[in-house]
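The chain that follows stands alone, in the form predicted on its own, written as structure tokens.
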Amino acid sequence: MTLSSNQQSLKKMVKGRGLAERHPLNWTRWITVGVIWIVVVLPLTALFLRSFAFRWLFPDILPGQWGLRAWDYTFGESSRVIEALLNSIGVALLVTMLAMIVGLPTARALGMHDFRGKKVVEWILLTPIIVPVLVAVMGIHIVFIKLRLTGTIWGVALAHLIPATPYFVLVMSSVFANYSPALEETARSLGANKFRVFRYVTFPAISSGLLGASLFTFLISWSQYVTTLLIGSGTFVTLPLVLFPFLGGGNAAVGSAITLIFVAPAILVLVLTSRSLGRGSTVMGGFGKI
């Protein structure tokens, strides 16, 4: 009788496990992924394949010729792609280190504290959102001039952060309020100085959320166009100036090359990123340090 309990129960256990792996959440897992690759790894295919075509003539699926002729283009001297990758690299850091320092506090302030005025402030950080950005770099670009920023990494980071802040302070407000501060309140009882509560209690805590706003900061940088064009006064030259010229028009090989130059680290970064989302923090294990 037991063993005949045992296979019935096993037996229900296969079937359940049937039954799940058939159930429309899996399907439309598949589906996801299935709109992932074609809206995303066809095009890059797509522009993998362009960048090294010699000639590619309508309705051949591949082309016809193949050849280096881009490549050799992009990483001369000539193109500046490289200059272009670091100072967009250096810059999209520097906004993200910026937005940390201007935007941590006030989403603190935000997202733990009701105060009057508040909803004045969450209007003024919108401001960049709703304003068109034309509009905004007009305004600080006579000052700039002024100040002697145009055409230098600062001036072309400072105007970055106009439209990246907001993002920042969005994503960090909404995490600091679900964020209790009754273990800051323990630590410091326990006689730890704020830099050990802040490293031991509030980063591990908020270090998942941290993460993603500095991922939205840094593609907002990385992606800007009008802000470099004229802050950077056609001096300080980034992938976005680059590449746009290639995208109106020209040699449409080479304009693939430098797309995927320009996609591959925020790809890289968005790999990154979810990878260290997916194993979590634990603020108790950093308690236990202090």
Contents of the next structure:
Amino acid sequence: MTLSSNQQSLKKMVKGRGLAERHPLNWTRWITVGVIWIVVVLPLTALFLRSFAFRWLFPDILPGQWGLRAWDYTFGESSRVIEALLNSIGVALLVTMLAMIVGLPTARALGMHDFRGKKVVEWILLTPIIVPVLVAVMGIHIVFIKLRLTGTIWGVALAHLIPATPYFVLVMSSVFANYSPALEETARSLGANKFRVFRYVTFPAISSGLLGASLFTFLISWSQYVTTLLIGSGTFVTLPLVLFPFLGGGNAAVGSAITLIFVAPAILVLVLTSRSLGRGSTVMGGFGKI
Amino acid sequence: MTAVSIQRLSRAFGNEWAVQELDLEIASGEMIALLGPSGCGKTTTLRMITGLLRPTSGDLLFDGMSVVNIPTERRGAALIFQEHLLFPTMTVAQNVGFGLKMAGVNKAEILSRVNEMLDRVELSGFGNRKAHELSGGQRQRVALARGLVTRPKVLLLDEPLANLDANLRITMRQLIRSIQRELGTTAIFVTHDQEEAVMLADRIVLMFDGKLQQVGPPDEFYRHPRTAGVAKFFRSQNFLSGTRRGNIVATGAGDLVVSDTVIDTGDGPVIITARPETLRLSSGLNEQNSLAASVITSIYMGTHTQLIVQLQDAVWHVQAPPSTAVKEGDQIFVELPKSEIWIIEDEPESFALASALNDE
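Let me have the form predicted in complex with the partner chain next, following on from the form predicted on its own.
Then the entire complex follows, led off by the chain already shown.
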């Protein structure tokens, strides 16, 4: 009795530690952690300090004078940061939703079936990654003006779909490649209609992969600059558009504050994906295809 | 308790016929094996019965009612696959109760029926486990419970004993048989393994190339194969051509007396066959139905000695007692017991085919 419960708790421990436990060499883990600190955490700390600094001169390790002026300006009306933040969130959610509608059936077909012209479809899917997005957007700009889509959230979202959809489809097709329709067929034979098959069988099976793909899609939309600039016609602003002027030569403190807001969802995604990655690396698997 | 009637059922993929004009009457409570090599149309047939695939033509009736236009989820034909057996995100109890939940049965009744079913498959107390915490045999039993708990009209199984080791196969066979008999569920399973078919089925339906070859109880396939192909599928390669006159078949190696019960082919050229395990070694030509043969190979197999012998222009397999001491090149006499000789229906012209099979 005690032996088996011991074994079970041991099993849980091993499972809990996940990937790290599988590496017998502990130093690789320390190097990874070190690199993450140097590349991610330290610069963010500097940004954080800078945004609260009123005066920070060269040899000083910490700012000489502190202040909230940068944050006051950031959240003020004239900076348009709040408007841009809401626009960014709105357009990224819309893009994610549209990518799901377009991408899920495509990914399922590519992942689970062999059909004529499959290679061609895969290549067409890759073109937005190979061809600079600017080229495509310049072309559709004229069309969008005629359709009166420029300067609207729909226009910007459609433009963002060009670079976002391939990533979504690639990640999801690798999720579907590891998925068997036999479970769905079993469920149907047990009396589940198509909607319930999706709810009880398909969705639980692909949910962790779907979460990963959606987060990537969200981030791709979130970080679009050129597409938003052109299709948004300057009237529809997102965070990158507001941030850009400060990076060149504007107020560094304000730039730091906006950058922190801009980076926040990316860090959230990093944390969320690293959790779902424990369930299987299919989320990343799609990138092997690129 | 449902009788299934399959009438001229056909399915084409492009220009290829996967199943062609299949006719079959399955009695209520019967266990049927759809047997054949891969690509013979057995899985296509199974999928048409579930409703996952529409027949190109023909009809399918459950208790006299056509079900061709009834979708899978309302047809009541529960499917069990050999792989990907269980829903991975659900517990054992949730898996077993899935069909009941879909049918809108209330929770208390689901719980009691699930527990009763788990008892039946000897898995009481496993309800809260997840699929990955079970062994292969346990998963199979959960899948069986899940398929039967809704009392389906027909239970469909895809290679139910594959992927199990020898001991587990026997246990599972007994379990499937006893539960299926107890509940009286009509069951159809697909397999490419003739042993699996023989162990489980009341009747076997053998298919080649989308066409029905022979239907009947398992022993018929051993003792009374209809064609050389059927005999070959059941691992017999013993064929000999001769000329029939009444109950006597004259072969190049000598005359054979056949039983009155063999099929009536009329006088003329015929092909005879007999299973390796029914043949005996005899002392000489003066014994009835003894033919002279020379030993090509003798292999000691533990439970028996496998002899491959040249019998006139044919190569025959003989399963002799383990103590048989013959070696390569020996001249022996093989006795074909009268009751074990069978005449196959193949046209004698197609003996070329039988000879080709012999050579393999």
